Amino acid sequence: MNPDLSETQSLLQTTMRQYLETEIPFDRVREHEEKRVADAELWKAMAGQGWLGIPLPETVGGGGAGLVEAGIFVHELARRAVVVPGAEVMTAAVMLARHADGDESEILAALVDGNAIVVPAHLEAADDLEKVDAAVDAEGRLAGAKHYVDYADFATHHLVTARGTEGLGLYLVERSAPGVSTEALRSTGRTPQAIVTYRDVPARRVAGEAAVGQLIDLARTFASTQILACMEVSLEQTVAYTNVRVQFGQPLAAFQAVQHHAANMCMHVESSRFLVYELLDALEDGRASSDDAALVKASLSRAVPEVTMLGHQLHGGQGLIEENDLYFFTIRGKDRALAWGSAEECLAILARDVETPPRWL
């Protein structure tokens, strides 16, 4: 692909970054991130901006767009750090969109108006993406829990992977029923997060087996996406700290080794940076496999922390207070590189093929 985004998508890019940057200054993003719950403000105003429906079909109001333009949406949320499902309704909204088996038009049409709120509800007690206790008995009635679901209170539903009758496979599930119980978590990234509990809930069946795994991939990518933005958010408070921080008579920036160490992190951020996108490309186009969005992950979950750790040690003490909005990024990007398979995981992937002939995305 173009690495450039086209004039469409930097348009897009452009308008998000602008409205986020002087609409929700980081202090809010604060009193969000201390009581644990979304900004349904921001929520409302997202879906009057149309922002919610970019990836979905104009016939459900949605943009008509692609998987590239829904990835600039959660790398501008994830650049400002705010406090909503933007990944998760996204991933669930694409899953729905292009690989239920029936017609949803009614549920994506309330989530393009933001009435609707469904997010992914994958991983268990195992720890395992592989393993699913999650079961669905030949009445439709669901049992089980997940583990780690990202906005679980604020989603109306959680898309659910369970096995039924007719097998592994997707489950919508309303948050409000009877039987859903949640117990809230303290995440490294400090969102909702919570452990779901659903005992004989109604689930109806939305796509089989093959869609788990392009949720798997879809979640994995956007995860890698948010990654990208904590690392470049990270590089550019650092540049600008480092250039205005005086030390011995001139700025740190002027230092030949904070200069290698901004080189180092620049080189991180810009090949993610390609990695991100060129796999949100060759997803739109069928061209990628879940051994691409492993290996992105697993690149992205290894840079993150050596990307964060050097702005925290360039800032000096100033790294070390909460005051300084750097920590945003630390926290996010550390969340994000153990969701949806930490680095480990997804080399363990890569290495069941580690015979087969390496091929490019």
Given for the second form:
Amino acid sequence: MNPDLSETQSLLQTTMRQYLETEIPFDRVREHEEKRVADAELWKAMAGQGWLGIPLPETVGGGGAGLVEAGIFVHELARRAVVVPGAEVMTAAVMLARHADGDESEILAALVDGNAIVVPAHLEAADDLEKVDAAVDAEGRLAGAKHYVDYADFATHHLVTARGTEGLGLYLVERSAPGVSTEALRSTGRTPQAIVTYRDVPARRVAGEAAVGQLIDLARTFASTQILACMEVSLEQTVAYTNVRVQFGQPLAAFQAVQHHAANMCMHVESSRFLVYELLDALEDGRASSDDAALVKASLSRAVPEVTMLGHQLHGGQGLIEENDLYFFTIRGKDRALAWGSAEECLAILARDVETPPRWL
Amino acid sequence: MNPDLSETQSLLQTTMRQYLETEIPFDRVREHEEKRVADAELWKAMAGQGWLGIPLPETVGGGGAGLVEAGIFVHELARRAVVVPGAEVMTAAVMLARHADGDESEILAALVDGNAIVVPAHLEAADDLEKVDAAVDAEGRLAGAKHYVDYADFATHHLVTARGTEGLGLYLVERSAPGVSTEALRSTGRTPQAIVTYRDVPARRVAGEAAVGQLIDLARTFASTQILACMEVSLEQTVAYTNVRVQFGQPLAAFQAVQHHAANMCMHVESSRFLVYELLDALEDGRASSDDAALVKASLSRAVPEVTMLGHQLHGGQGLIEENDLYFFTIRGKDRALAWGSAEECLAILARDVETPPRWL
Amino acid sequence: MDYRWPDEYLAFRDEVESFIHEWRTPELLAEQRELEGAPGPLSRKYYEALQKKGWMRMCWAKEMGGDGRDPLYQFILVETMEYWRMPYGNLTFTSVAPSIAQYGTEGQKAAYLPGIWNGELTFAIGYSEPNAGTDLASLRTKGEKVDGGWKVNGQKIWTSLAAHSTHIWLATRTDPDAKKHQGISVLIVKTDSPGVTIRPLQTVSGLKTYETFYDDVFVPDEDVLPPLHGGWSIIMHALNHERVGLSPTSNLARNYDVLVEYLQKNAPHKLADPVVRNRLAELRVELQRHRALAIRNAVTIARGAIKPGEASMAKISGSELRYRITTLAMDIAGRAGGLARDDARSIEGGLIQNNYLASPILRFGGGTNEVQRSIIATRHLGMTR
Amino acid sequence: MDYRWPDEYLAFRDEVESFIHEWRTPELLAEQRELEGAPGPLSRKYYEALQKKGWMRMCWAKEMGGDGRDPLYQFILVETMEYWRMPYGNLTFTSVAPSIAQYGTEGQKAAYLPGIWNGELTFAIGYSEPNAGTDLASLRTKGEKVDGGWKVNGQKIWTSLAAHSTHIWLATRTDPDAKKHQGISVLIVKTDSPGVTIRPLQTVSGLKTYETFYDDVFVPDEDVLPPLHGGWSIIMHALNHERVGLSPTSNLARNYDVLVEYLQKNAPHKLADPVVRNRLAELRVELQRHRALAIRNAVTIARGAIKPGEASMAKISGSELRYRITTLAMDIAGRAGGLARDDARSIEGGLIQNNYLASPILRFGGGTNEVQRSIIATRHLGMTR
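Show the other one: the form predicted together with its partner chain, since we just had the form predicted alone.
After this comes the whole thing, all chains and molecules, with the earlier chain placed first.
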């Protein structure tokens, strides 16, 4: 039982954190956010750092690491609120690598050097994660529509869930293929999202039905990781602000009520950190169930509005002005709370099995 | 729009409060509580004061007042935690008076002078308020069992919900009739409760199906009134205690965290007071629906554990010792939160109609 | 005791509702969206019509130019207008004008009140400063006595509507040697005075506010509210005026109604889900709890009684419930609930999502909820300070 | 990073579970109920068996007479025992004995440790006073130096188990002139010493505790823990010892399991209700959130690191969740959930209802949650004091 990062993991964390804090000022994030376009330059730079292939096999140039390391990557990106599809590409990359046969090595190598950018496209019309009407015919042509696809236009490929002649599965589609059209959405998180319509688009089956559930679990877990990062930074900024902001002759941080709000934020952050990394660690070797991923997502999706709103409460007016950096984590956090299953949807999954005694060790 | 007591109503409140505080020391309440027997002497004395007939017609010697006044009566009794069936008898008395034909005037008069004590008996087996299997046959003989009947043995009569040849209705049964047997229960509230079994017991029909719903609404509303009283006193005791208890060189009350807990208690108390009396006022002339009664009960049933537990939080060890008077309101409050529909059951009633826009004026 | 609203109040509510339905046209809503709350041609017309109704001063004493109506009419006006998010007066009417009427010199009354009533003059409020938010009395913007007036230097934040106002109602430290709460005066500053700079600030919920800077701004003596150095009580008095409808239930209920309508039209299976229905039932309970505190406060104020704890309770309750309703409504609607108001597909123009992002404002604005809770404890419950 | 419990820990858990199943007989449970936690013949036998297992000292250093095992074994012992509410050592073992072993004179070690190990000696803890609860350092029970020892006068409350103990571990002010946290010594007082009076106090949840009074009680010099006047650090040290398993998840989870089992047997329609299932799902989430904090704290302590904020988080989380689980479980079970443990029909001997009534204890006991939250803020987050 060791919930702490290994030395190598810590090094990855520190390196990424320092790099992003040094290289990416928040105003650069604001620019991309305003235009709702991904930071392509950063993506390229991260390829140069070797980070895009973290969980991919060394045979294709990847880092040969696991989901915990991929989680650190997602975590650090979210801490800087950068506008890049870190979580999305990690999800797709891990799925492709898991189901790789000979055909996949080329795209995996391209993922590593940043030339391929694959994002999942799953959700349809209503917010029902189980509904899949998109279909691939016997000629391998995809027809359907996917909603709220993150970074749909920045991607070179979409990893689409659809029903084919061999049943439900994951299909790889080129973004640039004729018949793929997108319509941009403007969501709380201010990152690029779109509705994607596929009309008679060539699609290659890369995995079967079981992979669809795995994809959702993984995407959900990375969304939880992003939420964790949002809560962490919101708390850190709040502690820093209240330590210097003086009201009624003393720093805000010295007021008992302020301390207690911060303590409540902290309990959310600390329990969430444990749960997220425990889940990543357990997903790595198949110990975690879909229920586990849903439980963690439910917990963090409920926690993040609490934490970020307490952050605002303690920042007062300062925290609501977009010149302050606090808001990034408020909006990204709530956006991710809704992505890949809101707290309500995840609780509904848990509610199916309440008879099993809860784990206490 | 006037949510305040009239002068007459205030007078009743003050008179009762002074009387009970003067005449009934809490140790006398402890004695009755320990033995789980009603305070018969107090009941008798209250008949002498003319309080038992408050909402009954003047023609039978009653006060000719309304449900608000009956609510004040229930409220003041609950503030002193006395072991008497105030809420139960008021419920039964109002139902009897409403459906009185000539036959009822005798028992109404007996209620006024305390010689008759009628309590409702409704709940069966599980905690499903809609289940009524008790039956009255063509000869007017009742068979069935009622659970969690408050003050079943102190009562002279039970007002029983049952199905007769004319359908669901209210039936009056003598406690002393052969075939009535009781088995005592020991509940959180430490007031007398029992399972009552009726075997071939003479029962007189006094009202039809509509009255059953009315009885539940009324009993539920008085239970809410009792809860209100528990929250009020818990708050008052807590304010008094924290004002004198010194820790770290200042009264507890001066700590910001303590003030904030008390403020949260206060918001529960003040909103509850408004809601309870609004409901009593509206029930009086038929403006209130069963949904309204369920809403208020749901609200107060959730509030009372919060309030009383904060009271304990601020009392520390002192509040948990039975020599302190705080616990009365903790245990009575939670007991009434479960009676006549817990928060969960009342929410289920409200959930049937969520499409109607909520009231905001 | 009688919890009914007498018929005349209900008739007034109906009158307000008719007025709203007449004016709340798609064109007006489009203009409001476009101008982000700043006055445009349609809203000016709307304000004219509103002023003709006389509702802005209806609860003022007759000798102050009002109708002397029971303040519960104001409560009903606020609740009804707020449901539809229609403007019904701003701080110029609810705070500045009554203060001028009560404290102003005859000259000030003559100079400002008519212009306020006909809509030519609008005021932005200059209270908060970068280092004096909740602790308002520690403000540093200072006025130095000069010949014929005052030379003002300093900085304010949250000077909402400054760019669309003719004047700023400026809390200024005029006596640097007095104690914290003393030595403050209220100055009326023209926004086009030399030395006034207005800088827009974008907030997360889309609301635009302003920072205002004062560099050697000259304010003539006749634009200082009397008594000189006695501004603190004017500021406190002005804030009290808003409190009858300080925390409406209706605009909270609107979020509920919008969610239910959305589910009915777009996700009937969710509305049929017992868990969703239960969550909605819980919100109904919370709305009624808040409504109780809001009305309780309004009734007390309408009677002329002063119970600061009641206003604090209503304020805390409403501001915290706004967050709970909106966060839950977004969760129930799922990703559709996350669409922002600049997306044409968003639910009712992103109303719920926008309310979510704006929800912190009232938790600290008008006195933080922490301060309000202490007011309840000390002034309502009598706890030791 | 590896979140698995290694096999040897799981094997230990299995060993503890087997032990529990062997000893947790209906007779033992009946005896415990009857004696309200005081030791009876069967529980004495149980304790003997427990002591033979060596689990009480297993995590002590070998030179202190222990096995030098990783403190996570203690964590697993606590969690496993707490699920079944089986006693596994009390403050005599977890607080007094380690303090004597670390601070005691050779004479004290010889006089007390063997008796503690063989169960002949049990200690009640005399810290809290009527006016010194959370603010423990302001205690007033005082010792006056007399020939050969100390004359003690004062009063303690919450001296739990006093009537069943041979000794009281008494925090006493021995230097009235020193500052608050100085001048306190720990005295070992025989409960049968002349001048000691023990008065039972009934608590709401049925737990019996005691007030103890000290009138000119003589305590010989050799029963004062060294250093004289240095008791504060002993007290703080002793409290730290308990913290590896200070807030078990298992006994919270037990309430959940008892509720589900009750519903399965008695109200399957409720267990089928989607709303009830949703509430249970919410509780599962809360339990895992608490488990995370509890394990996080245990791992840190097991490594010998000191992070008081983590212990505070686990303590707050567990104590507050106890209330939420039990109040909701009672609501779901309805009036059956309200039956007390002295009613034969109550659910699992009234376990849930009793936990509800006892739930405030840990919210103030061992340092109020208010103090704990400030510890998190200042010591974990580095906020200004």
